[in-house]
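A single chain, nothing else alongside it, follows as structure tokens in the form predicted alone.
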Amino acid sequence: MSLRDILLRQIAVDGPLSLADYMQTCLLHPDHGYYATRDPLGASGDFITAPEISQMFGELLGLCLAQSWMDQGGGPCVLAELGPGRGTLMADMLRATNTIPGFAPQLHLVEASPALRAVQRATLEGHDITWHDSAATLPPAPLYLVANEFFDALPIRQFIRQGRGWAEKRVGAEGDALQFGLTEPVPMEALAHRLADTKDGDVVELCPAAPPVIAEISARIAQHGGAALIVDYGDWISLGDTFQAVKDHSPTDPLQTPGTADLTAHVDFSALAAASACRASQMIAQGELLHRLGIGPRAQQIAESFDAKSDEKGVQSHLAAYQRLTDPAQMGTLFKAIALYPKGAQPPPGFDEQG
């Protein structure tokens, strides 16, 4: 049986099923969902991360944490990271700080895929790693954590403003085929300040799975101290329809072949800053961010090892790599960040305090 099949029978028994829960089938089903079948990243997947791109993504954001974790004392720490992929970040952040004096964290990566820890333990092979299902199970201890792509692919509900109240677009059936639809408008008190800054037709997206997970790293964050980095997709503030499917690196539509393709929407970091138990930073641009943390410097060292005559290739890939990262036309603007630090604590080198 299909995952279109699966997802058939449930709307004939339980009604049109919610954004959110078509896209957890779809991304997380055990027999048939995206991350549990496979490994979408690469040039051979459906989709390449800042890590996968240049190295000196995951070095700088290395180095980040572990000057933070020297201006809070230094001690024994945890070092974790939310949907770590093929584990190249971490793989990056490892190598970088691998000489800084009594930076040794254990090594915590929270990982839903089976598939996908399989590739970690490969690419960290040597490394002590615990593995968990969710934040929830990290342990009580200073944090230094990075979520780089991960809460774009949480599920999301999206509304559609029609007067004073919200339609919700939800999943149903016609025949065979699955199709959008929109349930009838109502007040939502989750909502309500929305109506200030949106006008009809307007369509607005949250994400009931994020504030849970900043709650579990912000609490041991005030309590024990740490750092976050979270960099992704999106804006201050959700506004319009940004639900995607990708597949083979190109937009598909996401009700064609459920389970194949990654389904994602873009962050609204607002949100995931006012769940924080802990302080958060000022969003900025990644491209900004990476300037601010010597990107420039890093990849002038890097061109420079590089035999210029007989790796030419070599160096314009990396210049190009550079250029995808920080540049506004590609990722160095769609790409924003923050970070979570302790109350009283400095934030992270490249960082800002909220004004």
Contents of the next structure:
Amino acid sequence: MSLRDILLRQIAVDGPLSLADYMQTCLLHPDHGYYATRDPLGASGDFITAPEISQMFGELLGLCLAQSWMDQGGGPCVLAELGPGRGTLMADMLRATNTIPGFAPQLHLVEASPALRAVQRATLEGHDITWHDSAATLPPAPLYLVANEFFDALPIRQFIRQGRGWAEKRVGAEGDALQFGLTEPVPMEALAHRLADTKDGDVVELCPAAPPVIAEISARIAQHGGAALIVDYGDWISLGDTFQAVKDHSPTDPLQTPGTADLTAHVDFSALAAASACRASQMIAQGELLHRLGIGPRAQQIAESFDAKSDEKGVQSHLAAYQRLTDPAQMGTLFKAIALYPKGAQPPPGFDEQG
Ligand code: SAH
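Complement to the form predicted alone: the form predicted in complex with S-adenosyl-L-homocysteine:
Let us now look at the entire complex, which starts with that chain.
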């Protein structure tokens, strides 16, 4: 049975699905889910992420976490990643930090996809790694954690303001076709705080799965120390329809071929900060953060390591990667970051305290 047939049957039994239920099934269904069945990353996949663009991304985030570890007095700790993709970011972090005296973290990866776990195992061969299905089983220890393009893959619900109520967007069926529909508007406690800054017709998204993840990691950081770096595309507060499907590096209809396209939504960073049991930094644009962490000199150093005459292409593609990560017209401002860190500690390098 195809995923479309499974969804049609589910809709026939239970009625239209929330976008969250639709996303969850399309991304993680054990037999047909997008992440469950393939490695979608990289130039030959459907999309490319910062660590796949350049090693500098993981190096700088790794050094940022290691500096925070030193600032908090060092000692045994856990280095963890949520949604590690191909394991490239973790590999770059480990390489950049492996000469730091005393920094010998236990490695923990939270990954739902068996296909990607296998890729991570190969990328990180030689390292002792524990995999988890969810952040809830991470050990109670000082936690240094990174999550890049993880929260954008978590399922969202979408609401359209009508008067003082909210109509929810749903996926229903018309014959054999999947189709969007709307519920009747109802007042919603969870969106009461958005009545002041929205008007009729505005779209607001909620990601119910995100706060519990933040609660797990921030509780460990509050109790044992550590820091979390969260990087994703999104903004401080959710406004507008950001649900999108990408296949072969191009936008596609999210209802056309369920399970074969990446489905994402922008991250609402204020919702992550609000769920934190430890301190949350100000949000910062990715380009600005990487500049503060020293991507300029690092890019220069790597450029000089190429033999400019015989490997002009290598130099060019390295400089293009640097541009792509930092340029406001590319990923520089679309992607944002926040850090979580303990009360009483200073924020990790590059991040500012909230005023
Ligand atoms: N961080 C990587 C990959 C981003 S793609 C990079 O920057 O290249 C999203 C990753 O999150 C994939 O590894 C995917 O399998 C994983 N993922 C998505 N939903 C998840 C969930 N609910 N629980 C655990 N992992 C999840």
